Amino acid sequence: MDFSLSDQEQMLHDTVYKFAKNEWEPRTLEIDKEERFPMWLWDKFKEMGWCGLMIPEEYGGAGLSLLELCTMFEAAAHAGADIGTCLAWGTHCTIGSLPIVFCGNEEQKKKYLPRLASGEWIGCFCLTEPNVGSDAAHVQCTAVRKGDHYVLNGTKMFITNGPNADLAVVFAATDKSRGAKGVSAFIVERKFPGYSVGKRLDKIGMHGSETSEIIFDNCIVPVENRLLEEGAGFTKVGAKILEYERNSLVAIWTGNLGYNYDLSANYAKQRTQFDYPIIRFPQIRERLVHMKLDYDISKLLMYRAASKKDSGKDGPLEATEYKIFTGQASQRSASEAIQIHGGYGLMREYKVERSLRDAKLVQIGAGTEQVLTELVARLITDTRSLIG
């Protein structure tokens, strides 16, 4: 088994790493302070063709594999790009557009994918609601068909890119009596009557990613904007896309593990106490070893999960294990980085404190750690092929 990157993957990694190190990382303090998605960076992405990474070339995208996309996200965060802005970018490139790539009909693809691929439009994904999180099959947002259109009513919560999105993939109940099989998915444009952006949410971290409520008040959505048949929203659209989300967006935190290690190792070589660089002290060296292990293991789990998906196989176990491990590792890594930096680790200018504020989301978004742990337990105990 070859764990090295292909020439194409290495080129993508190096290009993104260099860009992030030179143009993105130097402005992360500014991004964190302003708490806004940096549109100057989005303009750069548009210039470089980085807005439609997995959208097929025939619709204006780059046509990348999942592993190539993960490699780009990992490289950006490893170079020091802030996780919040990476998440906004990643959300657009994955759950904000892949539902149309994988589940849209030809008319929907031709209408929407070129705008998403070019960056003219920003996409978002509307599944979570104020009272519905992990139990996403029981969405309360409704969609009632009225002739040639549906009328959507309800509120979506914690929507990444919500304030900036031009297009949303929205999940709503068309038949509540059928539970998960009564949920349908829709492509909803911001300009549709009844669509509005609700409260902008103030978060502990992830400041480069803007988050809000999205409100549907008798929102009119044409029937032709439904993805697949009625009732297929959660079972066919959501289930497929969430696996891609767990693979791709977690790669951002994998890269951040590498960034924390690099910052901490360099600091430990320069910081002198008791006449020695602190990297000579066993307690510091042990912390660095564990940080490096977390980074390397997370990266290997990323390669495994993405490669399996690219081979055309479902990989719920691999994607879920990857997310659980990286979520826990992110907490450890951020805490250790701050500890190695001592008092300076609490100062924003040293940049490791942001990792602690940003780390918690990976244990909550796209399925909480508790729910995903139960999913892994079911997979390894109920599926004989996965045992042994």
Ligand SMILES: Cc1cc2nc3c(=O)[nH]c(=O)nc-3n(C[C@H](O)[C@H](O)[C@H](O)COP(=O)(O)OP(=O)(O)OC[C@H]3O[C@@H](n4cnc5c(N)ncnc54)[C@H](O)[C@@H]3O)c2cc1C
Second form
Amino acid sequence: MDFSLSDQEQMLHDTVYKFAKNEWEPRTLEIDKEERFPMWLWDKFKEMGWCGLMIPEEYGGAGLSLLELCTMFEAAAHAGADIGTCLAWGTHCTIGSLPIVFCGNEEQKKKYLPRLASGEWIGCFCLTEPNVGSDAAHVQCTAVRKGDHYVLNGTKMFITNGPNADLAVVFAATDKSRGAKGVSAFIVERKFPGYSVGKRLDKIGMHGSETSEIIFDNCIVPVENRLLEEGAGFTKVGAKILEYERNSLVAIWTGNLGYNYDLSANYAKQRTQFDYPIIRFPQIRERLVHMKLDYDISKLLMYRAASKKDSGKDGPLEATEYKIFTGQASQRSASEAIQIHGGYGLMREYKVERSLRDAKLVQIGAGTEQVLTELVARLITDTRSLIG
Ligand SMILES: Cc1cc2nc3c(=O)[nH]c(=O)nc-3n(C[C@H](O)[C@H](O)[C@H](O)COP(=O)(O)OP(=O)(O)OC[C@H]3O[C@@H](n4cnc5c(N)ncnc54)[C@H](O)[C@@H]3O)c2cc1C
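Could you give the coordinates for the form predicted in complex with this ligand, as opposed to the form predicted alone above?
The complete assembly is shown below, putting the previous chain first.
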């Protein structure tokens, strides 16, 4: 078994790491304070061709594999890029674009993918609603067909990129009596009548990513904008994309584990107490060892999950285990990084307190830790009777 990166993966890693270290990390305090997605960074992504990472080359994208994309997200966060901005970028590149890559027909791909790949348009993904979170198959937003179009009504909640997105992949019930099989997915342009951005949400962390409600008030969506057949929204589009989401966006938190470790190890070498650098104290060393272990294990789980997916096999167990482990490791690592920095760790300029604020989302978004733990239990025990 070979755990080394290919030349291409290494090149992508090094390019992103260098860019993030030199141009992105030095501005993270400013991004965190402004609580806005930095458009100067988006312009850089456009220049570097980083807006359509997994969009096939024939539609203007980079045509990368999942492992290559994960390697890039991991490298950015490891170099110190803030989780929020990485999340906004990652959302566009994965759940904001991949539904069209994997489930779009040729006309939909030709019409939308080049704009997403060039960065002219930003994408978002609208599944969650004010009253529908983990039980996502029971969306209340409706889509009623009227001749050559659907009329969408409802509100979507917690939408990453909501305030900035030009295009949304939206899940709405076309037949409520059929439950999960009555949900359809649509490509909805921001300029369609009846689409509006609702309340902008004020979050604990991830400040470089903007989050809002998206409201559909008699929003007119042409029939040709439905992805796959009616009723396939949750069972085919959602199911496929959520596995990719777990596999890909989590790489941002993996990178953050490496960043916390690097900052903490460097600090421990420089900070002197009782006449010794604190790295000499066994309790500091032990904490550092566990932080490094968490980073290494998360990275190995990332390689395993992404490689399996790239080989053409489904890997719900691998993706889910990766997300659960990385979620728990992120809490530990962020807390230990502050502990090693002592009082300075609570000061923004030392750049470790932000990880604690940013760490929680990975245990909630794209399936909460409890729901995913139940999923793993079902997968490994092969029983569907544990709950409900
Ligand atoms: C910053 C941020 C960005 C997000 N971005 C997006 C986005 O771009 N697009 C999108 O569609 N959504 C997005 N989400 C929504 C996210 O995916 C949901 O928050 C998540 O799925 C959980 O739903 P909920 O918050 O409604 O919690 P709930 O489902 O209400 O859960 C509340 C609690 O109950 C527990 N629980 C629920 N069901 C079970 C069960 N069966 N067994 C045990 N415990 C259970 C949960 O684990 C949790 O602890 C985002 C959320 C946040 C916070």
